[in-house]
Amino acid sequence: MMRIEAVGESGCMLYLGDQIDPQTSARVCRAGELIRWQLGDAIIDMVPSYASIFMSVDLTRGGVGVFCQRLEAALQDLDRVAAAPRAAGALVRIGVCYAPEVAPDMEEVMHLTGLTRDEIVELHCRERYRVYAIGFSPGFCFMGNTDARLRVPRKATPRTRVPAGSVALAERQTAVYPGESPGGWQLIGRTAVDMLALCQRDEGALQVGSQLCFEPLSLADFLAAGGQV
């Protein structure tokens, strides 16, 4: 599937699927590389997401209609192009404390899943997660897919304040709140890692397509790393 639509007078949306899965995400990353390579001079900004890419077009290089035609031509061989190494990226390891003091929704997640605390931690740390999208707030990475046994709904009533570093579940995704904010995901732990800094560093910055995993930390190690209860 591939669909290109003009958005307003200076935007263009590329749709590459309708599923949240690693294959579609890899296709998004591959398309992004091709677009930067072939059409980079005509783009002001590009925002990849789960299955789409939004592009803000430089109108001095021609109208949106012309850009959409160039985009279609540039991507005609998309599915025959090998994945770019940058799309996979190095594995980023995030230490997480799952102690009750920083896991306010663990009991609810245990009730919803029928799993013990240890089983939830083991399943959460077992997977490698792919960054599907970055948004909601700067540095907030939507990652998946979690083990199907960890699938839980968002909270019926969102919190008005979620502490920075909170590690959370919603449906088959996981995330880390990079800063204090409102939020409706189920909180099962906390990290001392600065996710926004990881997204902003000069080399190896987190981006769509990056790979992460979580590693359990004791409460003492979490506090020693700068974490706060």
Second form
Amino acid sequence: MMRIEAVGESGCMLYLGDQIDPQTSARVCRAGELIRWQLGDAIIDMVPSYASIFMSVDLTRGGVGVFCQRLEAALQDLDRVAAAPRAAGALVRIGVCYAPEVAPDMEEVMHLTGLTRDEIVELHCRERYRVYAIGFSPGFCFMGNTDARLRVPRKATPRTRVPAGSVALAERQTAVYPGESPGGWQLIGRTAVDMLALCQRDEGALQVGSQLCFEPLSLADFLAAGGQV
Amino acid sequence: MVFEVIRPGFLALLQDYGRYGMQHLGMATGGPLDEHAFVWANRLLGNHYNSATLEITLGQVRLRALQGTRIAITGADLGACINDQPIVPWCSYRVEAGDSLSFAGARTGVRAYLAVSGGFEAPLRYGSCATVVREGCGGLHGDGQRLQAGDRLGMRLKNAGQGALQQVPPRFVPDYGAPLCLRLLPGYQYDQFDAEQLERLFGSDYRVSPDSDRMGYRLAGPAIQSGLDGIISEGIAFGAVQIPGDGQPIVLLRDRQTIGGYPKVGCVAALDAAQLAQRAPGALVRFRRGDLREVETQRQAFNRFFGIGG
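For comparison with the form predicted on its own, provide the form predicted together with the partner chain.
Full complex below, order starting with the chain above.
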């Protein structure tokens, strides 16, 4: 599936599927690379997500209708080209402290899933996650899919203040809150890693399509790494 | 330094044209809510279109000039005075060291733009000084804070007092008190709304809700239903019209989230969204179907005139 549409007078949406799955996400990444390569100079902002890419178009280079035509031509061979090798292909490891001091919703998640704390940590750290989208707040990566046994709903009443570095679950997704913000996900741990900085590295930056995993960290190691309780 | 903030008022934010090329990191663009008034303020002084100005919402602001310079004021009429003598917006003026510049309160419109010769000085964060309070980014100190009493604003040109005073030709000065008709360009999930819902959207009066802010303008009126619970989260354009579960449209503006999962019926023409940002709660708003070609042509002419993007 591929659909190209103008949004507003200076935007363009590219739809590449209607599912949240690794295949669709891989297509989004592949299309993103082709677009950057062939049309990068005509784009002001590009927002890839689960199954689509939004582009904000530089109108000094022609109207949005012309851009949509160029985009269609650029993506003609999308499903025939192999993904370019990319520096971001490396697995990013994030150390997480799951101690009670920094896991305010662990009890609730244990109750909701029927799992012990150790089982939750083990399941959360066993999976390799794919970054499906970045948004909500700067550096907030929506990652999936979590093990089906870790599926939990969002909190009925969102917190007004989620501490920076909080590691969270919601449905089949997991994420790290990069800065303090409101939020409704279930908090099961905390990291000292600066996620927004990871997204901005010159080489191997965390981006849509990146692979990521979590590693358990003791409270002492978390504090030594600069973590805050 | 050119101004000291005596009273910061309700909300005064440094804004340049916005932070671009960072939305893939989840960063809002920020920038002026009323782009039309913003670019005119800079143009009156011969500034580059991207120069930093002060966006003053609803007034209650008092500044003291620390040196002589030219200023321009556009946008809302917030009862501006130099040394307590009323001045009208959409003009440039001279201020001298020791002068006071005040904005009492809104008469027409919501946001005024104050520009100085060469633009205000502010540190760049990701290439821009646009203030996004929610993200703690931009502004005078780079940390996203609104202006505070005691802040001192610098200007980029050290000696820019010369030059003729200018006035925006009256035909380019909008009437913020007039009922507003927003041109909606169909897009996103438009096709998922049935004819009856669209008829209601285009045929009804909406009023600006008090919950409106720099993220989005909430409108209150007949509810629109898409039949969709939600969608797979996707990038949100400036001016996108989101229809949440309660059916009340939200026009998303400069500080909007970069992605979201509510259905959207399309996008309001960007220059119409700028006019919306000057409407106070209770103001009357309607939608009509916009023509992409017409809106695009108007936008390109606007960009050329103000040198935007060039």
